[in-house]
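Encoded as structure tokens, the following chain is the form predicted alone, with no partner shown.
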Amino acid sequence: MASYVLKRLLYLLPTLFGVTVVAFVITRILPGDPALMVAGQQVSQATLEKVRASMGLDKPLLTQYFFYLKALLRGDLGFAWHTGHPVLRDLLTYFPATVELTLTSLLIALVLGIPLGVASATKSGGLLDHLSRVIALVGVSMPIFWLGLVLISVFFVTLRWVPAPMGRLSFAVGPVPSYTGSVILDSLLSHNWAALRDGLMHLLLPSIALSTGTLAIVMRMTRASMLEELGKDYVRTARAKGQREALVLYKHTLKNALIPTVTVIGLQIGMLLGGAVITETIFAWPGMGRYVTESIMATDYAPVQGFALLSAFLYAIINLGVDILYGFLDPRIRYS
């Protein structure tokens, strides 16, 4: 097992080295001008090409890729000109924001969509199983920018049943100590209680917003799997020894049909990295995704470069996690 581990960490590097090319390229070749945004619109060419020069945009591509693949390696990802901070240090301010985020809206689809998913399956052919299939379409099909959009409207607009979609806590709710930077961990642990129901409030709309499409393709691959494992023969052999039928379901089926379903899973996270790029600009959640967001308006390069390689790096370990997931949902799998 570790030796299988360390393989895939050694595999992460070229792939990490891809990922800061395409980065660098991409961010180079959209429009506009860093340099404008430091100096300002109303400014003459020479105080332009002085700030271009300072910001090293004045060098060949490749040079200026040397620089920050140079940088890079020493833990440097760069400054951002828009907040005026090291990236790195925004993005450690913002990454809890997007990890309570995708999180909460990970365990939505999970909590929902592998029972939804079970229960279509036993009843294959019933109402639940075509109520499960009308949500898997809608929550695939719908964007999230709409949705949210939707949700805001109903929920905030309308019914005035949440606070308004602006950041993670009121402002009379007022901030609370940061221990973990996630603000329901930190309301539980100060025992904070009005903090804590103002923040599961706004973590709310959000969640559900971006676990849409993920409970869908959970709830849809459950299903699936559920059907086939039930038509095996270990199936009809511990039934036809009288063992319970829940027995059957939760500790025999769900076991084995739960790994194509881990599987996507994996995939699932990525795409919620994703996602709350546009969740988060939807609802003004001070995370990552707000942060790239207003990066990409102001023509920053070096956020989107640092969103990049840190989202790639996440997605292979989490992905290199659900591989090593596999070896206790089934024994019989080898790592080499």
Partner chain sequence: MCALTFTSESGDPRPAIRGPAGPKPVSPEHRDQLGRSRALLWRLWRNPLGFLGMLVIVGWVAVAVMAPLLAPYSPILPDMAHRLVPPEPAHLLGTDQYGRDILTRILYGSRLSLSVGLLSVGISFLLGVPLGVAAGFFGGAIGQLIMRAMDVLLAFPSLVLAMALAVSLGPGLTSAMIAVGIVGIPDFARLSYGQVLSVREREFVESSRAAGASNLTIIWRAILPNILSSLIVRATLGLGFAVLTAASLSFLGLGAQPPSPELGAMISGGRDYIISGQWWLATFPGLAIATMVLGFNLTGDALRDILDPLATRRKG
Second form
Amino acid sequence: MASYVLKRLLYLLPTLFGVTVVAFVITRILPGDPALMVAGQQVSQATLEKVRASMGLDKPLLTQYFFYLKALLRGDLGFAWHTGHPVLRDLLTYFPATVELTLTSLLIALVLGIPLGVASATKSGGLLDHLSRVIALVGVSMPIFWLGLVLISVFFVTLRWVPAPMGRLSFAVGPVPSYTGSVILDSLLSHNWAALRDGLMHLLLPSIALSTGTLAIVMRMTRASMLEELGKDYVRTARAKGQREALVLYKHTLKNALIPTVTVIGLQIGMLLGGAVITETIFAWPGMGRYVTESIMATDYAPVQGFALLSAFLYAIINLGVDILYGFLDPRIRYS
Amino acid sequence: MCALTFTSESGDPRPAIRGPAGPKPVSPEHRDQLGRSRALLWRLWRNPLGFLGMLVIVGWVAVAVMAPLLAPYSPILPDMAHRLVPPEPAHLLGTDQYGRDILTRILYGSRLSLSVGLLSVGISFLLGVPLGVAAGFFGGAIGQLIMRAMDVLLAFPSLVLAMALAVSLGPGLTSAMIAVGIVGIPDFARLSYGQVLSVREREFVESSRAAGASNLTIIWRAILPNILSSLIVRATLGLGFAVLTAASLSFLGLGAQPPSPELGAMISGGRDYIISGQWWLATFPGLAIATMVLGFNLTGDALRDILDPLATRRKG
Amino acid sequence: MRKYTIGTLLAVLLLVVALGAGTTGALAAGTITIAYSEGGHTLDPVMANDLTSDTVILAVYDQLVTYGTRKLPDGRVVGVTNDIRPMLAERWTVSPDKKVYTFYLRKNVKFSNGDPVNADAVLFTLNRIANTPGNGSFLFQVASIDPKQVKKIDDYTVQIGLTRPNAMFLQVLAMYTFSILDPAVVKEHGNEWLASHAVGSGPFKLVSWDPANGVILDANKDYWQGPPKVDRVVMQVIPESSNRVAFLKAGSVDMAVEVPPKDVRDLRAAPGVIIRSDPSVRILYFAMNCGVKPFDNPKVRQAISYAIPYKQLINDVMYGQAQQLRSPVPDGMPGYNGSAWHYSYDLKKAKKLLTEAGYPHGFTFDFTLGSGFDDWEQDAVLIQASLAQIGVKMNITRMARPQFLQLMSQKKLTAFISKWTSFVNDPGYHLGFLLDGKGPANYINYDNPKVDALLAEASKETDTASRLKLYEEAQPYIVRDAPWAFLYQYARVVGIRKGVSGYIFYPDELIRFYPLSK
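What would the structure be for the form predicted in complex with its partner chain, given that what you showed me was the form predicted alone?
Starting with the chain above, the whole complex follows.
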């Protein structure tokens, strides 16, 4: 087991190396001159050259890459000129917001998706099944950014049920002390109920918008594997023994049926992180997605590279985690 | 953007990014007899969801082709005297901040979305499939190299990669289209890689090899026909994904050029007017995208039912 | 167990929805919250060049001198950039040849950490500006400051020598770039630290800065001019203009900058909101590259200038929150001369000029639209539609701002729209950048020897009135040459809740927080 994890981590290295190359190349071919962005238009050409040199941009690309790698090995992800902070600090600042949004969406997708999936499997071919299938398809067909805007239009502009779609907390509520970086947990820990309510209301729309795609997939996945499990002998045996149907469904079958769902969840976290880019832009959510969007639009190289590395790493770790979880759920799988 | 694929069967054609071992082979029994296209269409027609999906697609294609005939106004000429008009008989879906008729712009916009979708899936397909087939067929170091490269691409959130590429390729819808195409390559590569692995050792491949056929012939004659059906399913679903991603790029200001009536850009332009209550600017173009993508997804889903019955009809 | 947890969470979520969210409570007294569109890029005075960052720097730091203010007949108070007043320097003297300035510093002024503000701090600051590549070091050249002639006379006296007399020197010295730093702080933490932290002698102390959320500033109770009238200023980042408007209307913020013109009328009618709209010196122009056919022909450029629906742009795009630009120099900048402007929306005349230029059937050209400003896109679309009527086809290519800036600075763009606010509100600075044949921001290969000669002469002139006269003389040449179509001069629109007072408009469009009260 340990050796398997080690081996997988070793396999990760070349991928991460590849990611540094691709991220470096992509940022360098981003059109635009960072020196011009930093210095602005009201300088002379000579001053601009000096700014360029001070940013190390006058060096050959290979040298720049080498310097980047060297700094990276020291744990230095570089400096984001467009925020005035080291990239690592920025990522640590904005990461929790993205995690909170992503995990909440995932939670919504699971809480609604698994029961619906189970229900449509047990009533396979029935109205609920067809309905859930169509809903699932509609769910993945909507542009997230549009759904976000529609939700804003209905729940904020018209009904006024939620606070202005902006950030994680209303500023009148004020910031909560940061223990975990999650506004919800932090306001719970500091017993700030107003902040808790406000934080949840802020979280509601973006996480719903972000969850639809995943919800659909979880639902369909659960349905398919439930169907497969329900056809197996042990279920028939259990039923024959006269066990309660709910027990059969939830205790025996669901556990096995969840195995493929778990795989999908791993995949979906990557997807959710990508989807967060758009959602964060619409809801002015101060997370990594918005950060990287702004970095790309500002030709700020270091944060784009840092983000790429972090997301590749996360992606790999999550999938490793999924594989390990897989082993726990299904003891037949052996790691080699 | 969210994935559009329902990876609902355990013989998932889009295996997880789990380790270097590659995907589990798909049970191949049902791959052999790829229905002829007419038969396929017939079966799709008979499937209720497939029928609905095809209807939507045919509808949108018809709209796109006949846009100039159907559209009551010019899609680009501003008419500042009639701007921000809510839906009314003269402007069924209202007008935008330039006084342009939103219905007209959607009709024309469908042309852009459909062609961007088709072309970018074409790019993903034409680059991804050969890469995946080569990796699966030849295996070894080349195969490893190709698939690792795909891993690297997959490691980026797809929209972020598409954004960076679209910015790098320069302004314009063409760049966005290519960017979306490139982002889709790993999907097709992985799928065809897995499929090739599962049929590589099968007897019809062995027999053509024994008959002395060249590698190219084996791939063309024996392998491709046997993996085509899952590729078609993926391509159909991929169309929806491509339309969505391209719209997302336009929404972020990449891609479509003003004043062209691109649907994502229309939503983006209408965004400022949501808070002030002019909901129609963003709502209708979004509905248009959603129905178009739904059409592709319905069809793709139905196609999978038909081509891969094992996946969905598995009741003991 | 797990199901139980999820169920509870779901229940909590539903409960919260059911309770609904009322609007949040009133703002705390003593705190002024101001909505900004972005959160700034750096707090280093030498590197900063965006409105948010510059504003924070002005709140935290002091400069040697500052701009005066004037009350207009209608009651508005505005900053006057050529009226230079003492700040950290309580007085100064100028040598007869106008090349040496001696500044006498106010004694007993301290940085907020207790360190003294003295000649060493001034010297350190000026040297740092000279040696840090960026717009600060370029301003040294603009003001003709000779870095070798910056001297400490005693602990509270500093002498600054110029390479030649320069009318802009004191104006430049009043800029945020010349904020006096505490040498001990910079030496202790390093330059990079200064990008995200600030310790100065100014009226406010920086509590926190997060570019995604905003800035919190607390009053410096020991400020040498007396404590500010508010305890705290919060600069809240609200990227979407419609949200800034909604927050202002609801009273959730006390002020909002960059109020979109389309909402001004609505806001004026809203109870509790006052709209301050001041003509700014921020200009918008439609540039035509004189080095690219057919724009190398002045007649073509004039034809385009006659085919632009100016009134429509100002009324329909800007909703009146702009005024016609009549010269490359904006109204409100010293030396402005708009008398030569004669363009109006006249398609017949445009067509005639095109025919004279040899393009009776029009032509096609590429227009580049830099992203990020809504009005630019609307202007471009309307201009495109108008030009189509004289047979001129304008192909719009929109690109991300970095790429736009790069191509523009490489003089590669055929035609584009751009805005400009000169850091120094002076025609010499302004024209020298934009339309001098060798101007660093002359992106369109405009080169009129007559104009260059007048600009050169003016820059040597030491008498203020004669200097401005020369700039006034240069402008009609440019207007006739029409390297730009002169679109408009923006108004600076700020929304203010009733009860908040002390807002002063400055031509640099930066709000000074010190005079604000609530």
